[in-house]
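Only one chain comes next, encoded as structure tokens, the form predicted alone.
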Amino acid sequence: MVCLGNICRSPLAEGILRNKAKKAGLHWTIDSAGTGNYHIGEAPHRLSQKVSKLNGVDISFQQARQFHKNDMKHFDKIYVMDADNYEEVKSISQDQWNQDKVDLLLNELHPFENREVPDPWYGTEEAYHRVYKLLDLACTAVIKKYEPVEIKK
């Protein structure tokens, strides 16, 4: 999970969906980064904890990092929240650029569109309560689309 500053959609996408995989009894690796460089080492905005709290996710414990290039070998699945992060990404990777593994997340939920998560970095709790349904949403339907599927005999 990408975006910016790797403190307010990332980490709560990142929380929803580890949150959501543990319950599926599913064992993914899931992270998330910034493209910048502005708040490594830094928890999550102290709205999306409380946000991601309210909703029975804890992400107090996550620390703001920026994607690095080995990021686009290490996962299995990039997703970034818009298409600057997108772009940001692609510079990053460099020769490591695999764009089959690179999405923007609400594509999860609406194919082809190319929807953005709001960055609600200068807006109010409100906000921060409308990005995480949506991330909550998408990840979903994550879990539904790469969840192993039981065959029954």
Given for the second form:
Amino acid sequence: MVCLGNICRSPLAEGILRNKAKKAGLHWTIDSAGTGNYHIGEAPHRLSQKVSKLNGVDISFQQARQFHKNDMKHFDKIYVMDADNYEEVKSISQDQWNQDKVDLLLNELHPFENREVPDPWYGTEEAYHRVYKLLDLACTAVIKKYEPVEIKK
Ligand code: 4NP
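Having seen the form predicted alone, I'd like the form predicted in complex with 4-nitrophenyl phosphate now, please.
Now the full complex is given, and it begins with the chain already shown.
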């Protein structure tokens, strides 16, 4: 899960997806990163922590890091929050760039529409609640897409 600062949107997406994957019995390695380096080592934004906690998801232990080109190799799927993130990931990845692995997260909810998760950085708490709801719906779609189908006897 990738955004700009790795303190507002992608830490929420990481926490939400980890929570849902665990509940679905999926042993995925889930991580998040920012394309920028401004907040490396910081905990998620106070309001991201607050809103996720209200929804039963703990992200307080997460620490911001910057996206690295090796992430493109290491992870099977890379979800970005907006079009700028997409271009930055492409630029950072250099020779490792693999277009098939990268998509806007909201395309899992609205295929091919290239909708963006709005940046709540300058917003009020309400903006963080709205972002949480969007990410929650998108992560449910991701789980549905990849979880193994139960074979009925
Ligand atoms: P994020 O939000 O990309 O969702 O983590 C932002 C966090 C910090 C900044 C911008 C966006 N910033 O400019 O420092």
